[in-house]
Structure formats: structure tokens, C-alpha cells
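Just one chain is shown here, as C-alpha cells, and it is the form predicted alone.
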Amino acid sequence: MTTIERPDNGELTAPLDDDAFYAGDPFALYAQLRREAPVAWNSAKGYWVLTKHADVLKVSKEPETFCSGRGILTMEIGFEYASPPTMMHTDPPAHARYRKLVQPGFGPSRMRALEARVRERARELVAKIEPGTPIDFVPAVAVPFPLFIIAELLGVPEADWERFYRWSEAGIPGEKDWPPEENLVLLGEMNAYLLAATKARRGEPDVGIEIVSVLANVESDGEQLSDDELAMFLGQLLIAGNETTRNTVSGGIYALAENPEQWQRLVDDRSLVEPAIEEMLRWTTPVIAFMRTATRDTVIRGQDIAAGDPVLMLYASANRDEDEFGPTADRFDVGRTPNHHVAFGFGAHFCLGAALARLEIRALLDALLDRFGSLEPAGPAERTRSAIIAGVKHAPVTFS
């Protein structure tokens, strides 16, 4: 590793290593970092913190200089994997190969085929909301909704959604205060269940909307995916596909409740739903941050970065960057355009499920707007202690 001069930003970046920090309001610190130390060095754990939109884009667009294979979370610094735990831990050309294999499962034709079912499920859940009665939007709607859709994609019984929820929570550090050994048991159950469901589809034609059929029968160099590769894809589909959408709609609906004039804009002008979806994604930024590792000496914003240095891309800060989003960056605006947020990442690792997430959010917003003219908070929101997912535990609101 090259010897370079690093700034002393230990005190400023220390809160980022405390999971409890993320249960509060982290955005004041993000703004301070953008002003005072946009490329900051966390001396306690040994990684750079990037808080500016342009710098996050730079790292995202250069996988040959900033790799994923050495870990995407700061807790993985120094780890080495015999096989990648997720596709997000792979680099080109392996990443491009995996992406090409699974891309058909998320193609436009499959999303069009899925849309009617997604809208139906959204309407069913929204129909259960009593007008004028406070509800906690998280367990009532946000938790089951994406899990119902994932059950459809996996071709497994919808009745198992509560099991999917526990498995998903076990896969995100900080989401639940469960003992590590319990998390391992749950993840083992998840892998066994999903592998069995997938292998049962081998040899069957790819029909309908089930992505699992694509994974079961896809071949690479004449060979089907190994159990490890299947587990990698299936776990990512269940965990990432559920957690991100759930917390986007939870945080987004609560933001609309806190800004009733923005909800009224949607009621008055449904053409604003599309930009509102992008604003919900920007505002909530469900994946807080991912890490890369420099493969060679490089420079970011005038700061020397040594080969081997971990670099944390703080998406949640980049999505509030005044240089990109202007003086209203800290305001929720359903009409914001342009809106070049990085909630889905950028570059080679742009989220495969972005179209599905947008479809789900659109269906839910449409169902709510079809039924309710007003929305307000019914108490304070409660967030999770996770440095990875911007989780929302409770979002009490009242629809009328």
C-alpha cells in the first residue's frame, strides 16, 4: 500500500460507525461532511468517506479502479470470500456475465406481464385501510406488499410471506436485535427453501412471470448455475428486492404525510406521480452506502487515494448534495426535475430490480390516490439501527 498523507477526520466520521446514529437524523452530519471534508478519512476503521454526488458517480463508473470483490460494507474490510456472497460483490468480467444471465428475468416484457398482478395486490392492501383511522403503514402495507410480489416471482406460496420477512430481516445487519446464531439459522433455512423451489423448476418451460424459472434453467458455458450461484441470486432477490421497496414506500409515504401540500399536488395533478416516485427514491435512499476498494493509486477531488484503500460511497448524502440538487436539496418536492439520484446506484452495478421497484411504487401510489384525498402523520416515525438499509420500523399515518 502506498504511503500517503491522510487528513484527520476521525472525530467527524466516528458517528458513521455507530448503528444507533442511523436511527436518528443523520443528514446534518452528512451536510457538514459535504462542506468541510467531502473526501474524509475514517481513521478508526481505515476507510475514505465520499459524500458528494459527483464523487459517488466517479467511483461507480470506474470498476477497474474501484472494485467490489474485496467487500461492499465497511464490516467486510479485510475479509476474503471463497465465492462472492452476492452479485454485488463481483467485478467485471464476472459481474457482466452474471448480469447477462439474470437480466431476462427483469426484462420489459416480464414487467408488463407482472403489472396487473402488482396493481391488484396494491389495491387489495389499500382497500383494508380505514379512512380517518390512524394506521402504522409499515406492517399494514409496506411489509407485505413487496413480499407478496416476490412470492409471485419465486413461484412459492404467498402464505409463506411471514417466513420471507424473517429471512430478509436476518440478512440485514442492524434491522433486528436478534442473536447472530439465530440469524445464521434463518439464512440457512432461506437458502434451503429457495434452492429447493428453484431446482423444482428445472426442465420446465419459462412461462408467466416467475423469475425463478429463468434462474433454474439458465446455462453458462453449457452448465447450469451451481448451488452457490443460485443461492447468491435468490438471496439477493428476496432480501434486496424486499427491503429496498419496503423502506422506500414507508419513508416516502411518511414524507408525504409530513408535507401535505405535496400530497395535495398529487391529488390535483396525477402527472406528477412519475417524478414523485423518483423523489421518494431520492429522499429515502433505501441503501445508505456501499464500499469499494481502490485497485491502484488514484485521486478523488484532489485527495490522493492509495491502492488498497476502502472507499465508502455515502448515497444518502449524495442524494442531498446541493451542487447536484440545488438550494432545495433538503426539501421533499414531488415535482423535482431533473432528478439524477443515485438510489439505485450507478454504472455497472445499477440495480437490476429498478424497473420492478418503480412499478411497485407506482402501483401503490395510484391505489392510494384513487381512494384518499388527504394524508397526515399520526405520530413520529421510528427508524432502524442499520448503517446499510435506511429502515423504517414504524410510520404512523392517517388517510382520509
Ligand code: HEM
Contents of the next structure:
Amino acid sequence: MTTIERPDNGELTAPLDDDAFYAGDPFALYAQLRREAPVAWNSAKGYWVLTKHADVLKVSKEPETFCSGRGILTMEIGFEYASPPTMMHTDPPAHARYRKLVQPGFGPSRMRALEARVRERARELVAKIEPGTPIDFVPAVAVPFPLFIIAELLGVPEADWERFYRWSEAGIPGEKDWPPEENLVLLGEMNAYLLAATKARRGEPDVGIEIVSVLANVESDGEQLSDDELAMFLGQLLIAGNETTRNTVSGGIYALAENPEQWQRLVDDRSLVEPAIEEMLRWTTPVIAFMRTATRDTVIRGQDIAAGDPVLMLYASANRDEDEFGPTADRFDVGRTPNHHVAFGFGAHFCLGAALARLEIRALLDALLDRFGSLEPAGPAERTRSAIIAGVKHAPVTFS
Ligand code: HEM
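Having seen the form predicted alone, the form predicted in complex with the ligand:
Now the complete complex, all chains and molecules, led by this one.
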């Protein structure tokens, strides 16, 4: 590493390494970092922390200078991978190849084909909610909804959904208090299952909804995806498509319950559903942060960064940055426009499932607004202890 001057923000950034910190209210610290140390150095683990929206955009736009191949989570600092564990860990030019291969699985025509099914699932779950009776929105709706959808996309039959749920939980550190060995067993089971199911589709016609059919039959330069590549994609889809959407809807619905005037605005004016989706994404920012590693000496906001330095982009802070969102940045406003949040990341790795996630949130909001005129909290929400996913364990609410 090049010798450069690094500030010591060890104390200020230490809470970021503590999973329990995220179960409380992390936003005051994010604001302090934006004010006092927008490019802070975490000396305990050795990484830069970026909390400003503009800096997150800059790093996301320069994959040649800030690479993903050396890990995207601070727990991966120092890891060397023989092959990338997910597509998110790839860089140009390999990343462009993967992206081209899987993109057809998420195109507009596939989303249109999926819409009726997504709306049907949303209506089924919403129909089970008793008006005037408190429910925990997490197990009642937020967990099963994206799980059903992703299971359908991956061609997993209903009989296997319980196992599927456990695999998804195992993929997110901090999501469940299972011992690490159990997590590893579950992830191994998941890979074997998904791989076998997908390989069984090879040569079969694409029935139009299942992404597995695209992946099973996709060819690049005359080659099919290898078993390792297939397992990588499938595992990533299961985990990426599940936890993120779940927490957007549970955190977003709870925010609407805490701000009943915002729910009322939606009831009165359904044209606000589109900006409300973006505000739910900004507000909840389910992926708290992802990391890059500097490939060469560079500068961010006047601060020298050395080749080899890990750089953490704190999306959850960027999405509350006053310089981007103005004096109302810390207010939940379903009519907010423009709303250039970074909940889906930015640049080359921009979330592949963004259209699907937006479709799911829209279908759910429509189903709820069709049925209920009011929404209020029925107790405090409980958040998960994870530095990666901003999760909601319990979201007690009452619809009437
Ligand atoms: C609200 C829901 C979601 C959020 C907040 C979210 C967030 C993100 C973020 C921040 C990234 C950027 C990764 C990076 O820059 O390193 C990403 C990438 C990705 N997401 Fe999502 N995601 C969501 C839903 C989904 C869904 C539903 C799927 C698929 C079914 C999905 C699949 C992916 C994939 C495959 C990538 C990797 C793209 C690449 O490396 O080029 N996501 N997502």
C-alpha cells in the first residue's frame, strides 16, 4: 500500500462494525459522519466510509478504479476468491458478460408476463388481513410475498417453500441467530437443489416466467454457464430477491403506519403510488452498504486513497444526504420528486431485479389501498441486528 495520511476516525466509525448498532437508530451517526468526516477512516478494520450521496455515485461509476472483485462486504476484506461467489463480485470485462447473459431473465416483456401473477399473490395475502385486528406485517405478508414470487421464478414447487425460506435466511449474516455451521449446511443444500432443478431444464422450452429456464439454456460464445456459474446466479437471485424486497415492504408499510397522513394522501390520490414506491425504497434502504477496493491511488473529496484501500459506500446515509434531498431529507414524503435514491446501487452493478422489486411493491400497495382506508401502528417495530441488510423482524400494524 502507498503511504498516505489517513485520519483516525476509529471511534466515530466503530459502531458501524457492530451488528447490534443497526437494530437501533443509526441515522444520527450517519448525519454526524456526513457533517464531520464524510470520507472517514475506520482504523480498526482498515476501510474508508463514504456517507455522502455524491461520493457514492462517484465510486459506483468508476469500476476500473473501485473494483468489486476483492469483496463487497467489510467482512470480506483480505479474502482472495478462486472464482467469484456472486455476479456482484465481478468486474469488467467479466461482469459485462454475466450481465448480458442474465439480463433477458429480467426484461420488460418477462416483467409484463409476470405482473398478473404478482398481483394475484398480493391480493391473496391482503385478503387474509382482518380489518381492525392488529397483525405483524412481517410474517403475515412481507415474508411470504417475495418468497412466493422468487420461488416461482426459480421454479421451486410449493411443497419446498419452507426449506427455501430457511436457505434464504441463511444467506444473510445476522438475519437469524443460527450457528454458522448450520448456515453453511443450508447454503450447501440450497446450491445442490437449485443446480439440479436448473440442469433438469436444459433443452426444455422456456415457458415465459421462470428465470431458471433462461439460465439453464443461455449460451455465451457457444458455451453454457458452468455449474459453478449457475449455482452462483441462482443463490444470488434467491437471496438478493428475497430479503431486500421483504424489508422494503415491511419497513415501508410501517413508515406509512407511523405517518398516517402519508397513507391518507395515497388513499386520496393513487397517482402518488409511483413516487411512494421510490420513497419507501429511499426510506428503508434495505442494502445498508456495499464495498469496493481501490485499484490505484486516487482521491475522493480531497482525501487521498491508496491502491488496495477498501471503500465502503453507506447507501443508508447517502439516501438521507441533505445535499441531495434538501432540508426534508429526514422526512418520509410519499410525494417526493425528484428522488434519486441509491437503494438499488448505481452504475454497472445497478440492481438487476429493480423492475421486479418495483412491480412487487406496486402490486402490494394497490392491493392494500383497494381494501383499506386507514393504517396505524399496533406497537413498536423491531429491527434486525445486521450491518448488511436493514431488516425488520416485527412490524405490528392495524389496517381498517
Ligand atoms: C427492494 C429490493 C432490492 C434492493 C434494495 C436491491 C439492492 C441491490 C443493490 C444495492 C445492488 C448493487 C450491488 C453492487 O453495486 O455491488 C443490487 C444488485 C443486484 N440485485 Fe438487487 N435489490 C433488490 C431486489 C432484487 C431482486 C428482486 C432481484 C432478483 C430477483 C435482485 C437481483 C440483483 C442482482 C442479480 C444484482 C447484481 C447486479 C450486478 O452485479 O450487475 N435484486 N441489488
